[in-house]
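Below sits a lone chain in structure tokens, taken as the form predicted on its own.
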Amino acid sequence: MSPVLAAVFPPVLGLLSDAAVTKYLSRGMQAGKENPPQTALRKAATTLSEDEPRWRTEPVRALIDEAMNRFEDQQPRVDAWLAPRLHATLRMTRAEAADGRLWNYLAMLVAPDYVVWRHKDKKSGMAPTTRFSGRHDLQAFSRLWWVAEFFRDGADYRPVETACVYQDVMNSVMRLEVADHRPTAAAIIRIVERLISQKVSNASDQINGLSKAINAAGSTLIFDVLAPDQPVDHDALRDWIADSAHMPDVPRTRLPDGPDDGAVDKQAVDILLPFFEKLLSEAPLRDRSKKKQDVENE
């Protein structure tokens, strides 16, 4: 934990919510040199229930002081090993992660120090607002349960971590409604695999481009028709939920289990890849030749 952020965080995880951290988020604690105002912050916010051990943030702290220490001077290697681990840990339904307050409460109160840390600007020397409370695919915490949470299949964390390789997976795949189908997610991070395996030059721009070409190609509603998601074991997912109650910590070496609600349904990822291996084949590509863009530190 940075000396200067250091402080006693609280036991339990809360809700906190836009206005609090507008109110109290100082350009001094963007720049990692003051302490955010612990006393306030809490009056602010809302406690989530003490019973449920799953909202301790004791594991959620000592994961994130293993991340940075692993990762001193790699910030951005840092998501494809956080990720898994962060949404093993914090389990919750999509519903409970969709409250931005838990995600702010989180980067106000428990780990501070982390945003500054992995998103720190080099130009202005300042973790952007976003990433303190911001929309899902920008906030330091959210953007790493949704990667993981997107592009699971069923407990396999191993595609989340391909998706973490190029940071354009989370800045512009993860922004479009059509990640929430899972044969979707499934069938770009195969394209994304080819990608890596290719050791294409150009990746990015080529995600950027097929992200786009997607979003313009129709809706979930759509793909859906096209290739049918299986139905989720919610039962199982719940099964997954209740053992956070008695699991150890996420095991640091190797990737945890995520809920086994069921895998992608492999013929249905096979029906849209030739189908997105056209878009992308078609789809206009940003020249960044001139102007190299460091999204990391957005």
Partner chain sequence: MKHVFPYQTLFDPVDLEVVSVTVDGRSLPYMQISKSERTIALHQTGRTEWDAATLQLKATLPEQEIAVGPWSDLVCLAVLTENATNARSTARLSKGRDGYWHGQIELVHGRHLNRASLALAVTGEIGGVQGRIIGATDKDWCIDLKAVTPKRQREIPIVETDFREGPEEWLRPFKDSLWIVETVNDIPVVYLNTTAVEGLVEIMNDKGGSPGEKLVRDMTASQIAQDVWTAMFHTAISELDLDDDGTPVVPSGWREPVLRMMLPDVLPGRQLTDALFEINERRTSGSGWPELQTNIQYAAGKRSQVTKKLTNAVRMVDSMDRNGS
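Please supply the coordinates for the form predicted in complex with the partner chain, as a counterpart to the form predicted on its own shown previously.
Coming up is the bare chain, nothing alongside it.
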């Protein structure tokens, strides 16, 4: 397979409809063997305002290049490094981030090579369509931005790095509605930290079991009442976004600072933690024995 030459990317980010992705995403692109039809895609897209420096493509593209260089053969490890830095580079509100067309644009016009590099399936030799255009927890870039948004503790991105250690956090926890309550998300990360420090062998299964148990508990309990959070400082977020007009590129070695919109209430996390640990100790875990047998029988 010959690597695709880095295509010339447009100077400003834009919005690209799902329909356009469906139309132009080819198997060749998914396999990384074809360049996207730049002209047609640019025609189909709407460009964002040039006057807003935060929509410039160059800083994002540079960041992605750096990410691919740093993690050449260890793709899954890129998430922890890239998620906070992407979040701090692409500064925007949740409403803006919820528009899937922006993520489509990134995947199709700015960095299709990253999507293939990170998500190519060994068996099929292609990156799945959902990594180019799909749900917020699946799309190659949106999943990183949202994991940072979900788990950051105000300006502190460290919990995001923890969240990215196990794919199950993104695959299961991020889809829980109860995790939209910040102390709930923070308490889950504290448990993940413990699993990491204890080098637990079936950590993925435990995270999966825990997230199911928390979801079930959330159908009769309201965590917001048990563990009230501090209000978020929306002005601070707005200022942080406005600051992007004159910010340097995000630091490559140390973590950037996120929006200082208020830390998660520590007390609230302390209230939930023992409760979640108890849920985990009682949670049924995925049974791997059957799967193993199946593999052996094959």
